[in-house]
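Next comes just one chain, in structure tokens: the form predicted on its own.
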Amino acid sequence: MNKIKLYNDILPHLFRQEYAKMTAVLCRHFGLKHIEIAEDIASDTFLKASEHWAINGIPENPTAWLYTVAKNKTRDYFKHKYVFDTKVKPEIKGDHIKPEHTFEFNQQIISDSQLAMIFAVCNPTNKPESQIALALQILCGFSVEEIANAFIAKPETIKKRLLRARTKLRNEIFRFEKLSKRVIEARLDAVLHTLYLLFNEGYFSKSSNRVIRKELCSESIRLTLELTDNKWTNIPKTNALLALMCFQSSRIEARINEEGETVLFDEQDKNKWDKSLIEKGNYYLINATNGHEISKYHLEAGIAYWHTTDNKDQWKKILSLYDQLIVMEYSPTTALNRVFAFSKIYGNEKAIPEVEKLNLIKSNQYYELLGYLYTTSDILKAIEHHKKAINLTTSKMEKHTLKKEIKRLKGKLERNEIVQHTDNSNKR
């Protein structure tokens, strides 16, 4: 392989995957309050990899390379008298900094600090757009443009969201002693509504220019993952939560076509589907079982399970299962999806009326699941809706897809007309 490409390659793949365990550890000894030494140390270690690794190549085990220079690299700033003793000493009485003696990189105490800091970054007193923000940012190494891209914002406005929420980060006493069962369970919901979230982000991407957002949907998966580490939060709601990522993420190939548009469920070439992620999700789903407690997560879990399955009754399963969770929590979305549920079983003529009675005409979805369910009874109808959806997405892949639609469904009203025109002829 060509040693540019590798290094273009694996540089920021190492950044994504080290930066926010670094920091994490490193938070360890500086406390939450100075976390941006911390995110400059990190940083200046991944400035002098790419500066390193461009003349001499990338070294055998490039992990382990960076750890080292980090680990140098507080070794020296704890050695810098004069900024430790005039700028630093003075305010962080108290704080617990560790000496530098105690200073270390290991597995153990990368997961442990890791698993602490999605704890202080799940902050249940942020807002949960703060707490995403913040989560891509410092457990992610996403920057302010891009998590303005997932969000659809200014990087204005997601630079002003995240500093409110690094204050309160910075101000909270949070320490990064291994987590008590008292603290876990106080934040663990907050947690695992954060990773949801933020998996959704890049499932059902609100991007400008993407319907998936992959990488978002592996850090989702990775973070769930420390969860799964730890006899505290590993726990059937974890479990599912798990599940129904891996669920969902193997059939993330086939939604999207080669131009970056979305695949129908109908559509999608089940051959793309991804079977190993597919028994993990069954491995968490079953681990997800062992216990009394019915979650949010296990109901879309169970129904992610149901559609990577060819069964004749799946979709009676799946319809069971959005009863129930519109029971447990409703959503818009949660609605929305049902009624496609209900027209597999009832057919789409009565499943129209399901849709009309939610109203929801403030959203792209429900007049997209419209001229869906008009595709077969009335095409002007379909595409009278799938234009209304136009108007109200901000996705220009979305536009882009529908007005592909519409131009079909004109074909195929155009279609119809010669072939009635041509009937009537005949007739006459």
Contents of the next structure:
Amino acid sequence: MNKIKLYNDILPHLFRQEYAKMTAVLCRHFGLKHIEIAEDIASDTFLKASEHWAINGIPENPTAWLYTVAKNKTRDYFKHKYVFDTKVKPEIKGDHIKPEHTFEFNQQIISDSQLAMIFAVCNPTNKPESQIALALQILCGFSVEEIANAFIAKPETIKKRLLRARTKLRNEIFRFEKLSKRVIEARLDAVLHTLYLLFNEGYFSKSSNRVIRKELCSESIRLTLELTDNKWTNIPKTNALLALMCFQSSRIEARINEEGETVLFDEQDKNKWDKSLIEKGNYYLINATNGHEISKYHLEAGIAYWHTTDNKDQWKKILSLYDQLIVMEYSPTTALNRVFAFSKIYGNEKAIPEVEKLNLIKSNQYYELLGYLYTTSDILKAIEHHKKAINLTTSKMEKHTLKKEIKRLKGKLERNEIVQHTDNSNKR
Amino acid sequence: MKEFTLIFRLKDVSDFKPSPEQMQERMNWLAGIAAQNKIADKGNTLLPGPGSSKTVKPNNVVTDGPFTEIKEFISGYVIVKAKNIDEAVEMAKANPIFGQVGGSIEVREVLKRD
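What I would like now is the form predicted together with the partner chain, since the data block earlier showed the form predicted on its own; can you produce it?
The complete assembly is shown below, putting the previous chain first.
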């Protein structure tokens, strides 16, 4: 009984983590061009594990067991290939896979390979959504269905997206075995950006699936942590990104309710904030100050940090960081969040014209913020703006949340009318 | 959208170093424009001190700073995007330096070369 339960629990988890790592290690030998061979061998290995372990139980050291099998399978592959190359197609010029027969799996190699794979996958020539999908598949071992679930897209769409991204990956001239300092420096920004997007995909996801959302967040943290293990990638920017991820993650339980709806900051149960993640965030934020550069991750981590505090100047600090962030890089979301912070200091009524100046009439977030700000002064206008937001959003969950808010406001309005009515009759 | 350079002039060198609060207000003004995606170039602050500013004139005449002949000195610039000069002027009017230390802002359209 226990054995089966353990088996069912441990395998999917192990599969994800180890499959991705094993593919990376195998790619050192096959090259990115032949990533499919590496994936096939990794898949075969896990298939064998699932069969073998179901009958014989889980071995003492599952990881070592898996790597031994993979090693044997690789040796077999080269043996077959040798026979095929020398006897079957002696005259056909094929792609040369380095005929390296012996290799070891140790912690250093696994970690180096994973790092190289992160750098290979985060290719700025791929569109951001392709980079994220590819990262989920190759670095995190997600299935096409799981990725489709996270994106709320059809599996077919994801398959096509992955196919295009993988073609680019194969054709890339990327020296997988030797990740040089120069390559790392040239591509680190793109890598950090992909991890940032991957995290946001989980944290701000349209999906109502809590499990998937949390997993995207924890996978981004795992990959960013790998970057802090290497002296060339463990720079202030990386630590700032990691701090940001820790601070945001600390609120994830409070931020999503049982139905998968987003809970507004004001209404979050602060007891649900994860203190240990906040402490980790503080630790990485301090590490992030070891340099002169202030990146957008520094500013965003700072904003996230002040959100976790209970300081009277909290919103002033947040607004000042948003000021710097918006000047550094424009984004409609930053512009709207900045006014939200502004409203916390100067009040809703002063914030309304500030929002209207932004004139983001195609954004549901724009109308949502206006709706929120009007709630304290003009309920009819608040409802009107929430309705516009409903028409613009594509997220079912958001429509649902907004409809609930409209219902609440209408209830409030009716109660107010009754009060007013009684007031008037009293006067008469 | 056209581009306009806002050139800031201050009256006194002693006004050059703003207090943290003044700095905050200036940053807030700039961010308000950035939030509308109307910053073309966030510009630079130009240091007025000795060793940081000189004026070169004909016949190899070099003088310290710009202060000897003009009252106001240029302290920096920002390039904004606006529909027309009136919009750019409205942005300049909202700048906190008028309330803080005085001075002036010159608004100049940028000639775009294709």
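Positions refer to the first chain, counted from 1. A quick note: this is a predicted structure, and the numbers were derived from the prediction, not measured. Heads up, when I say rigid core I mean the largest set of C-alphas that superpose within 1.5 Å between the two forms.
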*Core-aligned, is the CA shift for Lys48 between the two forms 2 angstroms or more?*
yes
*C-alpha of Ser143 off by 2 Å or more between the two forms on rigid core*: yes
*Relative to the superposed rigid core, does the CA atom of Lys275 travel 2 Å or more between the two forms?*
no
